[in-house]
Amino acid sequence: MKAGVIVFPGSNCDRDAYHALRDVLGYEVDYLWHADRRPLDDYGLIIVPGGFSYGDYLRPGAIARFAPIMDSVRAYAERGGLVLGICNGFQILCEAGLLPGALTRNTGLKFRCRHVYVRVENAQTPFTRHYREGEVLKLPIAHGDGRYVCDEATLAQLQRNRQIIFRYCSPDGAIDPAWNPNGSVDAIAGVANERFNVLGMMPHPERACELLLGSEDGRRLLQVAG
């Protein structure tokens, strides 16, 4: 398969998104400059990744949302292609428009930078499917505007359909504000559009590859190839 990872001015994950699919999933995988206007059609996953893109100025994710990349990620995915934002990804996703709700500064006003534990919600989407629903899995974080939000009529219909896809638990599975490291409502980590092929998330499964780096539970989430 092959994947695209876009590069924003400040990116600091593309690297880590580019190792994690080309050398240890074996995809062949392209850089997207921000400034490109190309057509995706040859991609079968975008990754927007974790960053600080355009340093953050105004809020993270408001000037990437302009940027010409962003045209070309929102045809595809109207098309049915597989967008997975991450971190300042996810932000950015938010910002566009493509996933509903938006991303706030954490509780306390502290960056985070930790491992946390996840529970699946929904493994019938294509970015879930090698998980079980309820599986825990163990992931890093590494965020300050990490605390996601929506209105009450937004939650209800998330939660209806079933495009929460992660929440932040205990290590085994309970849903406490002990384990919610931002104070994101209903302990929401990961969140999906109706079709359920752009996916946004605050942890990092690009960085959670190999046992090398304390966990591999993230590899299966970008395994949407096979």
Contents of the next structure:
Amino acid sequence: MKAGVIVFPGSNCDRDAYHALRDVLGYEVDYLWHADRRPLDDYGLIIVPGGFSYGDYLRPGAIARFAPIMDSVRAYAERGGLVLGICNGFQILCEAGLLPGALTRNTGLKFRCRHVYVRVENAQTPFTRHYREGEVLKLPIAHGDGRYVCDEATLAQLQRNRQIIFRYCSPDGAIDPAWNPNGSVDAIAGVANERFNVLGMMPHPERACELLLGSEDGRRLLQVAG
Amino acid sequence: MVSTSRSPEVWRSMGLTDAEYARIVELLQREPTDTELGMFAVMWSEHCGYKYSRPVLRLFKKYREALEGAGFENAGVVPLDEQYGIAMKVESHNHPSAVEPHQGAATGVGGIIRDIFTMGARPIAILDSLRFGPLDEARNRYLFEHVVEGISSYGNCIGVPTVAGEVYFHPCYSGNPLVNAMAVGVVPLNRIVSARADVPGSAVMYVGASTGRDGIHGATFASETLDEDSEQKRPNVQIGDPFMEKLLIEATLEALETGAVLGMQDMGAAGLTCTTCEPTSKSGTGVEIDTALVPTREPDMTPYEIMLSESQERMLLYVQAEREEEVARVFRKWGLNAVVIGRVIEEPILRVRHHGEVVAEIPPDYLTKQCPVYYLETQEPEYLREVQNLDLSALPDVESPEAALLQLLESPNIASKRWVFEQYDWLVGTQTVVPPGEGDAAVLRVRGSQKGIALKIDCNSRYCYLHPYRGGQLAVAEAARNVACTGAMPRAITDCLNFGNPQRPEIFYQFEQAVHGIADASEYFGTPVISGNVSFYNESERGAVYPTPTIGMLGVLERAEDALQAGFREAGLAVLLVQPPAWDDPHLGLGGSEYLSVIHGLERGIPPTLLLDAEAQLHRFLVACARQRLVRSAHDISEGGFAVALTESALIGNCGVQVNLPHEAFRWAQGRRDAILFSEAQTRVILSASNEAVPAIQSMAQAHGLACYRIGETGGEEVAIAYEGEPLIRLSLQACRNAYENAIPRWMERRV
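Output block for the form predicted in complex with its partner chain, input the form predicted on its own:
Every component of the complex follows; first up is the chain already shown.
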């Protein structure tokens, strides 16, 4: 299995994703440069990593969506390829129209980095099939703009289609505003597209692949092969 | 007085004395041009030239060796294993942060990060030591909030985790906050890059951001006392662009892989002047550049401005001739400027042209080695005798230990700094094994190595105020103990020496004494000072700051996975107290304590006694316990004493604890409950361990000449402390947590 990690100017979780995929999961991994437009069909998984692509100028993800590589990602996703956007990658996928909704300033207005708990809402996607429905994962977040918003019609559609994949919750799995770190609507931490081959999430699974770092709950999510 | 056409006001406003101006004329045998005068003024400032501190810094062994011929090359790198070394450095950005807190702090981080990748090291961690006036003043809250935001916005964006730090509040910092940023990097030992210009003919390549008019004379600004006019110095403060810095990190490290980069220096203080004169002075060469070739943000910049600008995110590279394009291509790929602005020449001259016309022509040594050195007068300050006086017999013992503990837990100096560190991305890089708030120091694994590193930055400036020499020693001892509590052997120090105006003999006395204390302790522990920074003139209308020699400590763990945290992780563990068998302390460890300050409003006494031998033994003991996996947690006893340390371990691990303290372990406290609970007597740690491991830990302590007492057990929802069976404290974890966790957020929600 070969995975690709996109590198935008200002990406800073590209190396972490690379190491998790290569050193922990044993995949072959390539970095994919933002300025290249190229076929991605060799890859079993494309990661749009976290960071501050283009310095978050204008707003997070707003410039990255125009990068040549995003044309390739769009084509790859249309053919059913698996795309995972993490943190800034989630913001980019929303800006690029590959996922519905948008990510706005945290309600607390401050950047927050901590471990949070998320509940697996749909375990029947290519990314979550190794989890149980309702399972609670401990994953780290690190963002200033992670408040997921969308209009009511979209929200209803997301709920109906079970496109909400992760929701922030308490350690025992209760949905409670006190455990929602950024004020996301409906406590949404991650959403998928209608075909479930594109997933965006604010928590960082690539930072949660080894117990030494406090959690390995993210590892199964990256295990899309086999 | 030299006869000159210039008004003395010109050089005086740049921070030069009349005698220094005369010396410049003597050296050049003519009057300097405007550009030359500006170059001398910045290079001969304390900030760049260390003209006042140099004689005292010779107390540091490594510094002495470097001055005496070993050179400063690679001096800031500690070998980790056969393959990798750790580079680290700390630097102050106090004055810019006092004027413009967000940008001041952000560019402080940017500058210190450049110091690290300039050596060819990939930056892997940031730490910061921050000091402000009390939070009941709105201005101090404003500075605190925006300094943290500045660090957060810059560090998070460049993808380097901020893993540890300290924040203190004291009235002495009200007009002059301290912002010390430390950066740590990993470098392959065979790839360390030096700031040298050895090879005539090699290209001088300017890379990174364009040059603007910002930060001109920033180094001079740093070498003055803050006053009412400082607000007008806002234009002296540089503006940072972390996105540019991130590109510069990646491009620079990639460019080094070409093997064509012979030397490199970042443009920090004194910008292009410093990066041309220092490497050539070291190499005995010269350089010829044309400032008209420098990419500028504004048209019509003068050579004077270009040579002195401190615009951020710029580097100067010395590149092998004929291979310029290879290197430039890498920077262009990352969207950065890369322009050859001149060549290294054999003749030891720094020749600056502007559109071909010579505007400066100075032998590099004049700017560096000829910087005057002053031996300043010292005088023991009068206040010392007065404040060291503490009559404990006149001090009533603590009436309500529970109330006192809660008050200490919510003292902003002790309270949880979660409000701060959750604004920092402390996990990016996926190497953070012990994160902020979980241990006495941060621990990182190092990719490609078995080993781990522990990092801490710390200083108790109240101790330094009361006794500068011992304060210096204690700062080293505590930082070393902190890294040892994670299981790491203390290895090396970087220090940031923050003091008032050195031309005042009392201040220089504090400086000399504190440096002496640091040098002695660091030699004893085998933790040399490998790099650092001096920041004088930390004064405002309210006077000088307390002497604050911040110690950045590096420790090494043989295996990263042995790292210890500070919290009680589960119920049913034995709780142990380890300390020296005996010591003398006239003030029972209450001198200069947080307890005296918070409960009695007193800042007096002699700081706690330090037994260097026992302290070094404690470090070895902790390292051995971690290595053999005997211990589950370790936490040192510092500000707030035993009761605070025990409560912190309970809160961090979210597990209660009950202890009954034996008289035998507290004979030194002379029956005073305040000393038992809140003394800051040194070289003491609280451990938790499985019951089976206790005998092995006890014999390990004995082998290290330390006393080890089993004092209780973890479990329950309370913190309960008794002395010889008599209950002193019984508080719910929740009550403790409210005090400890909410103190700073409550202050920061205040809007008036």
